[in-house]
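What follows is one chain in structure tokens, specifically the form predicted on its own.
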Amino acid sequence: MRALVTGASGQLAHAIRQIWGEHDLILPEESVLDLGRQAAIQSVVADVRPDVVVNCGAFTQVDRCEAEAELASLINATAVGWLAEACEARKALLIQISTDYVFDGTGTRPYREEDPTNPVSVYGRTKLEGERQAARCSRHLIARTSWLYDAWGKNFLNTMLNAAAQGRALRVVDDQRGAPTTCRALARQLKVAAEEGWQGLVHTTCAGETTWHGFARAIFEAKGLSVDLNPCGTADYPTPAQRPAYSVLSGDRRRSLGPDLMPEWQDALREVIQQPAL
């Protein structure tokens, strides 16, 4: 199988670069493969003549895309649309990486595939409107998700290390809830995706539930570190862009497409701690 990477130096990049190795990846440099230029997604995807095409490259800083709209609404949404005509161009398989936040966050159980979304910030409603770009392509995997860290990266995970290294007391919300998922852990389930050929709008997170305040406790448990750690509220600290206040994901479409490989989400936290590199 060969796969193009969009987004080659984030995160989950990195992941899907150790675990698909059995492939024949192409993770271009993002000045080549520029998600801003419908010339260069179709230059790209002509050239390398992919089977599946992996779109991680996204505006994911939450808070700035409040203020920078415009550009959010081009990488986050255009630019799909640009890729998915590449690959219907080739009948390419499309997965497109998206969001709890396509949910407002009201909810009481893990949100299902069809339960109406209502996104409450630029980012959720951009990231939105990449799904339905993305569906334009006649073979198309989206992947929700959500939380997502690893032991690399700019992410939760290393900002509070990061934090308790400076010996800095920590207050964390525990209003907002969700479910930390690793990089490591969705580039298998994305691998087994695409090798068995999923197709449609499937909920890709780690197994379980917790707040920012207990993933924080989590990390700091596992690592055996011992800090001043309090929980706050989401109003004690305003930001541009609002949070879902709940955005668990059902994972019971994923089980029933099979095989599920997203583990609990305490399971996954262990293995990044004991096992930093892939």
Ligand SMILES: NC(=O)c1ccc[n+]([C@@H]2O[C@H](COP(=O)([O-])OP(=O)(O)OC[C@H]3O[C@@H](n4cnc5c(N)ncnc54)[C@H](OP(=O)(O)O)[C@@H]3O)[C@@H](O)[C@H]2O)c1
Second form
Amino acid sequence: MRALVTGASGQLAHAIRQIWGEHDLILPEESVLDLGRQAAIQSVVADVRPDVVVNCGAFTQVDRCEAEAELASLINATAVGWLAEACEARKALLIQISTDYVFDGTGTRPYREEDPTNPVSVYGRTKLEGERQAARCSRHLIARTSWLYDAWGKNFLNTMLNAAAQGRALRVVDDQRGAPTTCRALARQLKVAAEEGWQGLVHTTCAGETTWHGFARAIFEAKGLSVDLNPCGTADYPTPAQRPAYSVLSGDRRRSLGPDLMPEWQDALREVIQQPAL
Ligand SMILES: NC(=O)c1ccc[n+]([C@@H]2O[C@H](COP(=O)([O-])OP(=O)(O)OC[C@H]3O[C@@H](n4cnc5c(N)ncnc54)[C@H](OP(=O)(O)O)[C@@H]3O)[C@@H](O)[C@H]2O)c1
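Form predicted on its own already given; the form predicted in complex with the ligand follows:
Expanding to the full complex; the earlier chain stays at the top.
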């Protein structure tokens, strides 16, 4: 299988580079495959002739998206439409990575794929439009995930470890619930999904749920660090973008499709701490 991966410098693309090694992988840098340029997408897809395109590239800075809505829309939505057209022309499978932030967070049980969406941020709205654009390709898989992190990349784990290294007291929000998900677990699941040709919309997060504060506590426990960690509310920590208070995603549909490679979030965290490099 020949796979073209966008967003090569990002944390999920890095995991795919490590885990999909037995396949023919092409991960062009942004200078070659700039998602903001339709001509670049068309020519790279035509040159590479992929069987599958994994769109890991996105404007992921949720707060910046509020002020830069036009750019967010271009990268998270319009570019996905261009990828969908290019994949359609080649009959390639388009795997679009989407987000729990398509929901408003007022739910009280894990969200299923068919539940109504209602994003509360520019990021969430543009990613939802990206899902609609991806669905224009007749062979598409839209994998919604959440709270992505790993030993590498800009993410909550590394932010917490850097803060702890500075010896600072920390306040972390304890009223947003979700599922921390490792890039490596998602990359393993996506590999099987691509090999087996899964299609449609599928929720793909680690199992279980916690809050950001619970996640921080688990990180420090796993690292054996003693940190002055305190819970706070979302209202105490205002940000430009609103986040869903509850964004746990149900894995029922995924489990019905084939092998379930998404571990409990605590087991996934333990793996990252014990084996940072793949
Ligand atoms: N991170 C999360 O918690 C999370 C949760 C749910 C879903 N997701 C989704 O999962 C996917 C992977 O996210 P991630 O965590 O791996 O994000 P990431 O580390 O921020 O990677 C995204 C990559 O896309 C690149 N990019 C931005 N604009 C681009 C452009 N015009 N052309 C080509 N590449 C461009 C970024 O480069 P620069 O850094 O240079 O801008 C970055 O390397 C994304 O679709 C994201 O929306 C992420």
